[in-house]
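In structure tokens, the next block holds one chain alone, the form predicted on its own.
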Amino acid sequence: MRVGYPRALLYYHCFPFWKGFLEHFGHQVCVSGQTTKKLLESGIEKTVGEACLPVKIFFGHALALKDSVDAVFLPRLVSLEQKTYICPKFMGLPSMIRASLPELPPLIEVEVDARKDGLRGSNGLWRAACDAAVQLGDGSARQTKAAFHAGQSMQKEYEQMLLAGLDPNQAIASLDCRDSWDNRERDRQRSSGRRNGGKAEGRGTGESGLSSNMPKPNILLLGHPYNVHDGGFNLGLKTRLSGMHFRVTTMESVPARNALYEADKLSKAIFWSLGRRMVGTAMHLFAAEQVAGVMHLAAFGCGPDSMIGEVVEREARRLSIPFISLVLDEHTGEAGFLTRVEAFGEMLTRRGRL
């Protein structure tokens, strides 16, 4: 069976997982193609004007699905970790989807919710999994356990890429090939310096991510992977910082237990899962003295948005480091927001702090 995956919302963050698992049982995944500008209005046109630019933007991709898939993918996120919630829109995603795109081919909808989840440390994922493998009408529960495990693996070894340096987008496009995960971090020290002249998004040694040795100026670009990684969604921000000679770390970079034992000294808890995070990301940065600049990169309307922001801009002006809030929707213009960035940039220059 052809199954689709609209490459936009948590796409980034356990794509590789849903991807180890369908592929176990034999089904190919099919990804939506990048975000273009067509594909943003065809969203526009069949979303509500509440909804925020990025669930705009998944309307567009599972609508470039129709006509090339037999079933589209399309979880049901309630909670990624114990005793943390995702944004409601996340829940309410499948009905929208149901409600406004009839003419999808049939939708694969799981809940994914940690709260419920008999298996321990599976994150909601594991009672998820089965309930694919019966709509599906794959297997027996022991090759359901064994798609399951292969789901985990692909995951962890994305994200041992992600902490090696990797874009998210090379990462998940390295997992096509079948060579072991050593060989391709061999191959790919080897030729970085070729192909990217030694400037390669992100990369980083150590358990951080980042090089104390390279000259750059290090900018956090801080915000929920689909506002990050989707140049479509953010005029191609994390090129433009590159050309503009700034090395980029993202949250990813940063180890999650070393980020949520910063998050867990704030003195009250965030119960959004990517919000806690971001901020025990900032933290732990600032604590190690590795940032020159943050931008905090946030959809217009995005309620969980607006206060990580604050609380991440609080403490980098307690600590007298440069804070930027660029907050983008469908009439944002690329002039204006060039600018800032620009701006801010030159700025950081002029400090040549790091």
Given for the second form:
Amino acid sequence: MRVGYPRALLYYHCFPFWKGFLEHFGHQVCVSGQTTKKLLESGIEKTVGEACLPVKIFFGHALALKDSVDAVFLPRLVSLEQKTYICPKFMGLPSMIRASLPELPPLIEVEVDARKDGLRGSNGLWRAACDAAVQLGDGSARQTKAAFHAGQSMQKEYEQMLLAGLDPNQAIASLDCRDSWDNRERDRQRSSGRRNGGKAEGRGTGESGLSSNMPKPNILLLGHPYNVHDGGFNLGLKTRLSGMHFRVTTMESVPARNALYEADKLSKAIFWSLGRRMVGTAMHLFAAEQVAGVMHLAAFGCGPDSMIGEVVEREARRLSIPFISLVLDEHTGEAGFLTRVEAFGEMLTRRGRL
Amino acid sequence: MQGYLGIDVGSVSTNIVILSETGQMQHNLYLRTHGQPIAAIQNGLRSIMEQFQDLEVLGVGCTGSGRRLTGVLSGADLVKNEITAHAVAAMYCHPEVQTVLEIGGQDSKIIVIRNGVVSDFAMNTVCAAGTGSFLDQQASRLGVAINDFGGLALKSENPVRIAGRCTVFAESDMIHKQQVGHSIEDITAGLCESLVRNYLANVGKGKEIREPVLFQGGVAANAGIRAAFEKQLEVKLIIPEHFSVMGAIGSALLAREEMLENPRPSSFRGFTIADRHYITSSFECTGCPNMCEIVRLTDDSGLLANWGGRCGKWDSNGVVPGKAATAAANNAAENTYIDRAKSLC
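Having seen the form predicted on its own, the form predicted together with its partner chain:
Now the complete complex, all chains and molecules, led by this one.
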């Protein structure tokens, strides 16, 4: 069966698990293409007005899969980790899609709720996986278990690549190669070592070209993964920053346990999973003095983002680290957005020269 | 005479300055853009050419919302955003400055400077509430010349309170106050106060406003706004001598800095650009579903530049792409044109 997976929202967070899981059962997993203006417009047209832009983008991606798959896979995310929640729009997403897009092929809806955990430490994924297997009409309990492990190992591999500084889009693309990450990495280092006389080569998008003598200033690009890694949403911000000779760090490159350790130092726990990780990442990197400036990228109307931005901004201000908040929606004028990005970059460069 | 040119093309005004080799102000021009930036730049350059026939341009810097176009048109050595330009100019005029308030035609900004470097800034986003063009509009609605607006506001003894959160609401509120019979002086003063309140609540939100505070941009000419700022902030504002052309000064200074750091002959295209004929056109690229709007600038001699694409395929920055690409561009442009024409039928 061809199972479609929209390249939007938590695709960047947990797609590899479901890819590994579904492929183990022999399904072909089809992902929608990059976010383009056309796709965006088709999504905006079909979504209720009050939804945020990332949700509208999700609708566009779901629509793009319409004619090429037999079913669309759509987890209903309630809670990703114990004692945390996620934005209510994720909980309602499958229902919204079902109501607004009746033309879609059948949906495979599974609930991911870490608070109703079937298997300890699986954060609700085990329950969801069993449910998915039933809905797909696949296999025995034993097969489900094997598929679950296949998914987990693919997810782990993916997270390792992110920690190494790889962009999620590249990391997911490279999952398709059978070869394991470690082997490939070793090969690559060996061959690049031969090419440029053993000089270490920067990994990932942000770091390539470290060969110049000056260390590049590091910008922490903070935001939900679907905002940060989707160039169609953020007008190619990451590429633009790299083009302005900045190193771009995102929250994926800091181990979750380090981030959560820092986040728990706050006087009150943050109960949004990704928000907690964002704040923790910022505090971890602030403590390590590895950040020249912070850019907070948020979707207009996002409740969690407005709160997280404020928490990080206060901390950054206290340490006199430059901070800028960029809020985007479908009406954002590119010119004003770029002026602010350029000015922020310029400010960091000029500060760095002193 | 040798000098540096700074060009600031904004939505309302186009400003050009000439700085001497050492960075001293030689000449400045404040022109209305009237929605035609190319014509405004050409008029400005023509008048400079007539006045300074022996001017040798050592470097050109551009800024403002029309900086991209201006950069291509003039062959600028440096194109920089408005925030950097304004900050550099402010620090040059008053090295000890800590805060810059800037209100222009369509945008307003606040720049926080500490230890001689920008440490924070903010700019209005999509909403142009509380900028010069709104004042302009309301002045003409009240039948007051914009130059007299500030003076009138100062005469008020009892300013009315106007909702300044949004200019649409502000306008209906003003009409209401007017129909109740408040004097024009009180209404103008009320408008100034609401504009400043709105600026401080939106743009200035959370920013530490420390003295010395510089107020620049075209709106700094308005005595009513100045008074409202001083009343609400309880600080004395400094209005720089050339407050209306600070962006242009900043871009000239940045060009000077650039040319001193990396000495080279300026890429300025010469004053003859004032007499050329420029055409800006645009088309939707059909190469991918992003459908970027590509802007292309041509003059008598052919294509000058394309910009606006996300993938960089069209970015030629003054270099004419290969024949095949040009032909493809022409085809694409023509097709879009034909499509549009068809859809109109």
